[in-house]
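Consider the single chain below, provided in C-alpha cells and representing the form predicted on its own.
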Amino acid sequence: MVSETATKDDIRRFWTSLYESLYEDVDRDLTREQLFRSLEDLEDMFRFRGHMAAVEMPLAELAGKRVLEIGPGAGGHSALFARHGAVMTAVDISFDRARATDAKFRLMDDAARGCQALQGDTENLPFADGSFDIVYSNGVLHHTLDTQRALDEAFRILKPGGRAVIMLYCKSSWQYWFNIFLCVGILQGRIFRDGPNWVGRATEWGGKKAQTVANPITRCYSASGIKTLFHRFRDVTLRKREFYFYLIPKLGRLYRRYQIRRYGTHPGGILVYGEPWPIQSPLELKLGEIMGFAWFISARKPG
C-alpha cells in the first residue's frame, strides 16, 4: 500500500539514509583484495542459501552478457556478475549507493571492463529497447511508486528471449502474517497508527544508526499478484525461500543469540548486510521453500 503523499524524493531519501547506516563504514576502507575476498564469499553464502544470485542468475553463462541491476544496494550482488564476466549497468535511485558500486567496479579495474553505475529512476530508464540479456533486481520493486510500471520498462529494455530474474516480497509468508501483519500491525497497533503504509514504515531498517526517516512504500505479492504483475513475460517461474526465527519481534532477538553460538555467522554477509550474515538452521532452510519471504521470480521476454 501507498501512502498518497509519497513521493520518489521521500524513497530516496530512505534508502539513501539506509545505506548510510548499513554500509558507509565497511566501504569506506574497503580493498581490492578485500573485496575479491569477500565476492568469494558472497557466492559461497548465496549457494548456501539458495538464493537467486547463485541459482536462477546463470553464473557460468554470463560472460559478455550485458546485465542490468535494478537498486544494487551497495553494489555486491553487480560486482560478483561481474566478476563472473557480466557487462554490468547498475541503476539506483540513490546517488550514494549508485557511487558505491561504481566505486567497486573502480576497484575491480579489468575484472569489470566496461561496467558503471548510475543514478536513475526504475520507472524511466535511460536506455533503449532490447539494450539488455538480463535484468536483476532483488527486493526492489516493491518499494517504487508503480511497481507495475517497473516491470514494464525492464520487460522493454530487455532483448528478445531476455530473462528477468527479480525478487519481489511474498504475502503468503510466515514474515508477513505473523511477524509483520499480526505482531506488528495488530497487537503493536501500527495497522491502526501508521495509515496506508504501515506495512513500510514496520520493515527494512537495519545497521548502527537510529532510524530517522521513514520508509514510504513496502508491498508483498501473493502468487496471483506475481502472474499479473508479469502478464506480458513468458516462462515465468516462482521460488520461495528466506525464513528467518530471529525476525520473530521480541522473542526472535533471544533466538538470535543462540543461532550465532549454534550455526556462527557467514562472511558473506559483509558486501550485502554490512556484517556477517547469522547462518540459517537447517529447520529454517527447509521452512523457507514452504512459507519463506521472498518469491524468487525467473522470467523470459518472448522473442
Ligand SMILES: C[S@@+](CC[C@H](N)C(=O)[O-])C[C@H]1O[C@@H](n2cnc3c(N)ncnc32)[C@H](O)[C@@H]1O
The other form holds:
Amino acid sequence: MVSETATKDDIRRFWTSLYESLYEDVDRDLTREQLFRSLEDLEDMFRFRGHMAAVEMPLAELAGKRVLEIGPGAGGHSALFARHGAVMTAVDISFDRARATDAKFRLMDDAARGCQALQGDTENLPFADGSFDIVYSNGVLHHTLDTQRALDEAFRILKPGGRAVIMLYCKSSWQYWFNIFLCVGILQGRIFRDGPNWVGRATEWGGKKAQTVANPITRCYSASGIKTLFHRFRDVTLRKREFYFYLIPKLGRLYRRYQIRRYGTHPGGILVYGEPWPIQSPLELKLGEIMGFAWFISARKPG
Ligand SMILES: C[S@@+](CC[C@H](N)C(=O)[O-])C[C@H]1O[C@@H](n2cnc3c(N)ncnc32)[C@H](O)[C@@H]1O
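For comparison with the form predicted on its own, please write out the form predicted together with the ligand.
Expanding to the full complex; the earlier chain stays at the top.
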C-alpha cells in the first residue's frame, strides 16, 4: 500500500496542509480559559467513547511521568496529559503542528512546566535510549514510510518497564472492507486508478477547504500484523473501537444530519478535529467493539 515514490517531504506537506484547513481558525484566537475549558470537554468526550487517551493512558498517575507523544497534531492530547501533570515532549513531522502544540503548552504556562514540542521524525527520534516512561501516539505510525522502524524507535526510547499506548488502523473493520475497499476502491475504481497507495489517497482529508495535496500513506493492520509490529514488547493488549455510519460514502452524509439532530454534538471535538464531534449512537459504540477502525494498543517494554 506504500507508494514507492512517497517521501518524508510529501508526508510533511500533506499534514501541514490539513493542519491549515482544519485547525488554524481554532488555534488563532484560542485563549488560556478556552483551552482549559476545551480540555475538560476533550477528556469527557474521550471517556464517553472509551478512547485510549482516557482508558489505556493512566490519567490519574501521569503526574511527574515523562511522556512522549508522537504526531500530536494540533496538540490537544498532549495538552490534556500535561493538564494531568505529565512532563510532555511532543514530536511532529510538520513544523506547524509542532508549533501549534508548543503554543498550547505556552498558554498553559505553569500547568505545562517542562513541556516542549519539536519538529521531528518518528523513525529517527532525537532522544537517548530509555528516556521516557510512556510513549503515546494516536493514528500516526500507519502514515509513516517504515512503521516497524517507528515501533523500534518507540521501544528504544522507552525506559525498561515503560509503556507504549498506540492507535493504529484496523483492517478487520467495516471502515476498511466496506467503506474503503468496496465503495471507494472497487465501486469508485480507485484501486485501478490511484496505484499502490490508493488507500492513502482515499483517506484522511476531512478538511474544511478543498484538498490540494494527496495523503501519501495509510496502512491498516490485522491483529497478527499488530503482534508482528510489537514483537519486542510484552503484555500487548488490543481493543477495537470507533464505528461511524456517517463515514459510509455518499449515504453517510444524510445519516450525519440525522445523527446530529438525534444525538447532538460534543464540544470535545474542537481541539482534535477543529469542530464539535457528532455524538455516536449506542449502536455505533457497540459495533465499534466488533468492527471498529481503531486498534487501541497497550504494550510494555520488558525490564
Ligand atoms: C491523523 S494525524 C493525528 C494527529 C493526532 N495524533 C490526533 O489524534 O489528533 C497524524 C499526525 O502524524 C504526524 N506524522 C505523520 N508522519 C510522521 C512522522 N514520520 N513523524 C512524526 N509525525 C508524523 C502528522 O503530521 C500528523 O500530525
